[in-house]
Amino acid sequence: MNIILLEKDDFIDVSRVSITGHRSEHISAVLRAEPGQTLKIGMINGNIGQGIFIAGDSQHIELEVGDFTIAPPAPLPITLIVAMQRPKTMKKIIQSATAMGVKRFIIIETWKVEKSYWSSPLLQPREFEEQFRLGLAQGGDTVVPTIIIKKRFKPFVEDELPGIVNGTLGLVAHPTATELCPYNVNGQVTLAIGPEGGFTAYEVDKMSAAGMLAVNIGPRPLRSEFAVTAILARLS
């Protein structure tokens, strides 16, 4: 956790939060924090600034706080459109993207997706929001990205996902793409990452008519979460 993300609740007065949770906890446990030391601190989709640590333990703690004066880190330029995965292996990308700098986030369904996955706790709008926050944390940002779930595959490439692309590149990830992802990229993408065992040829052929190139990023297929940070890594 390298940012302690605060909310409005969270103020005693002016000067003073009352934290708990797994933010406290932190505090306490990780950063062994004492009376007088000095740590970061964010408003959610706000801006930065620091906290002193005052009193407190593993259950409860108070800092005293000043200005929020700077402002979070410039948001990574990329749409995120991301095939449902299981569960664990989808909050790990949600985390990860969101700590890259990520802001949006379109989850689609697929012809390998499990349909057991739509009904997963994950999908409700407090689980989003925590894997969120845990990557807003990591990344030392404050701004809660969006996310958008389309369920239908055909109707969203047809009829949203151009109007998406337009203005963009258009990237489809497929491990059988004879052209190679770009780097440093400079300017906004659409990224798409298929499911596990990537899309079928159909959907990669969809996505194309959309505006979209496949590219690969070499000879190894990677599992989706490992294959998004690569690729935020290598565009950003």
Second form
Number of protein chains: 2
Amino acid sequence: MNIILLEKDDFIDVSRVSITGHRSEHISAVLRAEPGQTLKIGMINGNIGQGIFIAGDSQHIELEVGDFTIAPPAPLPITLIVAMQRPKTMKKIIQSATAMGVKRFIIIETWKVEKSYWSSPLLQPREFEEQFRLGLAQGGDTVVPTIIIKKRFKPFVEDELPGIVNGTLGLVAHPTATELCPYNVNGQVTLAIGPEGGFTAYEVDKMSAAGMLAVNIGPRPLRSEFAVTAILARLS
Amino acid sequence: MNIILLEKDDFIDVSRVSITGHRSEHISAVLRAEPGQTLKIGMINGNIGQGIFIAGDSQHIELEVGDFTIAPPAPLPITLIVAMQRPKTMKKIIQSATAMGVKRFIIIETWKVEKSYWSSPLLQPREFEEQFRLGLAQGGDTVVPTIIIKKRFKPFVEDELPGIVNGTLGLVAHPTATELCPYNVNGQVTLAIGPEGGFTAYEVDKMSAAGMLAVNIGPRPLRSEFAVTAILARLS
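Switch from the form predicted alone to the form predicted in complex with another copy of the chain and give that structure.
Next comes the full complex, and the chain you just saw is listed first.
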């Protein structure tokens, strides 16, 4: 954790918070904080500040907090459209892309998505929230992303995608594309990443018709979670 | 697996191989290959070709193989110097960097490397070999990287690093560096990535004296395995 995220409910006084769970465990076991030590803290969806460790252990820790005066880091101006993945992989993608600053996720169905993935408990809002918080804590950020799920490819791509892509650079990661993925793009990007096994040619065609360009990042296929990181790193 | 890696010992005839273990399990359970199906195969440290599934199950599979006529993808011209990590993280780094084409790894000690990591069974050559093969199979490559371990930072940086960096672009990933990591670099690169918690200022100074430039990849700290992927993707 590179920031301890706080909510209003954590406040027991105007300048004192009491935290439990993952956060107190981390402060105690990993950061090994001691009384008087300052920690980077942030209000969920708010600013960043400093907290002073007052007392506590892995079960429960009290911090004294002052003003929250520092704005969170700028968001990455990339909408990430990602095919549903094996839940373990999906968690890594959401965490790492959140740590890199993605604020808008759209999870879609595609031909090669295994149907069983849709019954994963990951798809409950509380689970996404957990992954977002892990990502934000890693990236030193406070602003919770949004996520929407589109379980029907065709209506999404035909009816909604053109409006999402409009005014942005639309890119579909596709290993056999002839165009290379650009570097260091300024402005808004809409990026689509396929399932293990990739998008079908039909799906790439449909997304191209919606205004997206198919691009590759070299001759070597990467695991989905690393492909997402690699492309975000190139673009940002 | 995007390629089935073969060794001389797998050959039971001039044009027939018999494979077991991970590979036969993968062909059977994940690829669900059927008789007559062609599979991408490659000789370890050699060329790439096609194999035809003859018969078998998850325990043992026979393939008919022809000529190996396709060269493996070009290596990434990056020497990756990486501080020893938690073994689970180190495995991911070796696998993913191998999948991206890194052919030369140097694992080093630094101040913030936990001493206990050095007693990990990962550090046995057979274990590295396993991670290399998983990475090569992912990346569709055949050429096994080399790895060396330097358990003393100062003699390595003073006596060996200048010769390694010489003629290459030397970069040290350091979150507080003012210089931004470049994109799409041509030519050889020597890249150093720190432990969880980063290099100390002293370590960065020593590496700078050896000819390396400290660079950052933005305001957000990433987990080591994703930081490696992100920087390799930017450079390559």
